[in-house]
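So this first bit is one chain, no partners, the form predicted on its own, shown in structure tokens.
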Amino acid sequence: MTILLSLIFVGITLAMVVMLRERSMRQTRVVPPGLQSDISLPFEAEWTLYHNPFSLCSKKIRVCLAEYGVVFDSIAIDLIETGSYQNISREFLKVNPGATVPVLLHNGHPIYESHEQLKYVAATVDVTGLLVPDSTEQRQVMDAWVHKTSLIGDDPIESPEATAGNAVPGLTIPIFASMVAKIPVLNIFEGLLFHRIKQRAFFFLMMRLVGLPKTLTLKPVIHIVNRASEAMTAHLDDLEQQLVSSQGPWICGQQFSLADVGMMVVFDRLREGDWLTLLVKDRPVLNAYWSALQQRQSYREGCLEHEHPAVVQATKELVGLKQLQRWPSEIPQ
């Protein structure tokens, strides 16, 4: 018995040592946005993109690069929603200690945060003003809407009123719940050990354990989704007013701009979550805008060609729940 207890103690001690060593090698931290000219990473092409098929911000920079026809090396990084916490692996943390995607490299120098990546790409390759208006007034409009479609802060769910980008994660919870239902619990548990934002990993673990139908009945989840839907409704009201004011078809009038790049991926996420019928129906201006967005080659290249099978399945599952009246058929009040 004494020998057995000794072996158990040694085993636990070794496990703790290994875990502490691993944690020391997988430290995450907040990183400054924009170009990191003092950091040089291995590269083979002028442009390299570390991205995730499902990530909203990854969609945004892929659409931007497609609009400009920029050729890039594509390196897909898994998030827990798409299979594993590859974003907190030792290898990826060398690329971005913040553990977030996308990361865009230009000649080996990383640019962090998607809104900064949009600006950097435009400043570097947009010699004709393709996606950036000439007038100061229209550039200000564009910049305001680039901000409005951005994810701001460590936990956007806490402030969906701030931007349309921040309203998206709350509306994405049903998709998350469907996707993580197929992920091994141990994969999710890794986030509790190594991810900087523990509450996010805990939330995913909770959804994994209770399943999609039960998740959608939890009062905290209902509150988050309702708040996000109300915030998104307000953001879409603003968009509708802007499109009427600019006389369309785009946010800055006749010119498709970086503002529309950001809004394109917001609409695509609403499509994935089966929210378009609820939030855009009976709005001819927004319907026309969404139809125009879908006609662009960049939408196919940046969004549709990167659809993840788990997302496709999640959308079908949500549609099915609505048909069974187990998910809202009208905008929550």
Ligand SMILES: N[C@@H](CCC(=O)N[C@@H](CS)C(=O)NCC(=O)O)C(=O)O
The other form holds:
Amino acid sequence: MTILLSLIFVGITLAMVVMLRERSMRQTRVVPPGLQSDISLPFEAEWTLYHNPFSLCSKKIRVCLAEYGVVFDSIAIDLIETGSYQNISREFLKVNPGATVPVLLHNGHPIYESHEQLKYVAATVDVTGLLVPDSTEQRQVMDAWVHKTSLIGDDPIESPEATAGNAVPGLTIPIFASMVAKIPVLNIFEGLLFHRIKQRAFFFLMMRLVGLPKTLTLKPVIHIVNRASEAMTAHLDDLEQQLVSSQGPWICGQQFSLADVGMMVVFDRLREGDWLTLLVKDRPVLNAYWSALQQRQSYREGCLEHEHPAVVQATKELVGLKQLQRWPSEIPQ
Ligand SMILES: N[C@@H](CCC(=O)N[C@@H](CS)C(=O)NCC(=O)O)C(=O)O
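Moving on from the form predicted on its own, please list the structure of the form predicted in complex with the ligand.
Entire complex below, previous chain first.
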């Protein structure tokens, strides 16, 4: 008995030591936005993109690079929703101690924050003003909408009113819940040990344990999704007004700009989450805008060509729940 207890004690102590050592090697922290010229990482091509097929911000930078025809080395990084916490691996934390994608490298120097990446790429390659209007006034409009489509802060779910980008994660919960249903619990558990934002890791574990239909009936989830939907409606009202005043077809009028790149991926997420019927259907101006966005080659290259099978499956599942009338009545459809 004493030997058994001693063995258990030694086992637990060893596990704790290993875990603490691993944690010390996986330190995460908030990183400053923009180009980090003091950091040099291994690179082969002028541009390297660390990205995830499903991530909103990754789509945005892929679309931007496609618009400019910039060729880049592509390094796919898994997030828990697409299979594993590769973003908190030792290797990736050397690239971004903030543990998020996308990270764009220019000649080995990382640029953090996707809205900064958009501006950096434009400042570096856009000599003719392809995606950046000439007039100061129009540039201000563009900048305001690049901000409005950005995902800002550590906990965007708490501030969906701040930007259309921040209204996205709340509306993505049903997709997340569907995606994580197929992920091994142990993979999700890793986040509780090493992810910087424990609340996020816990939320994913909860969704995995209760499954999609039950997740959608939980009061806090209903509140988050409805709040995000109301906030997105207000952002889309603003967009509609802007498109009317610019006379379209784009946010800055005749010129497709970085602002439309940001908006394209927000609309694409609404498509993936089957929110277009609720939020866009009866709005001709927004419908015309979304149709025009889908015509662009960059939409195919940056979004459609990277579609993750688990997301395609999630969209089908959400549509199915609504058709079978298994969608909770507390959440509008
Ligand atoms: N503000 C950042 C947000 C980056 C971000 O949150 N990326 C998400 C995917 S869209 C991510 O990497 N999440 C992984 C995680 O938090 O575990 C940006 O615009 O680049």
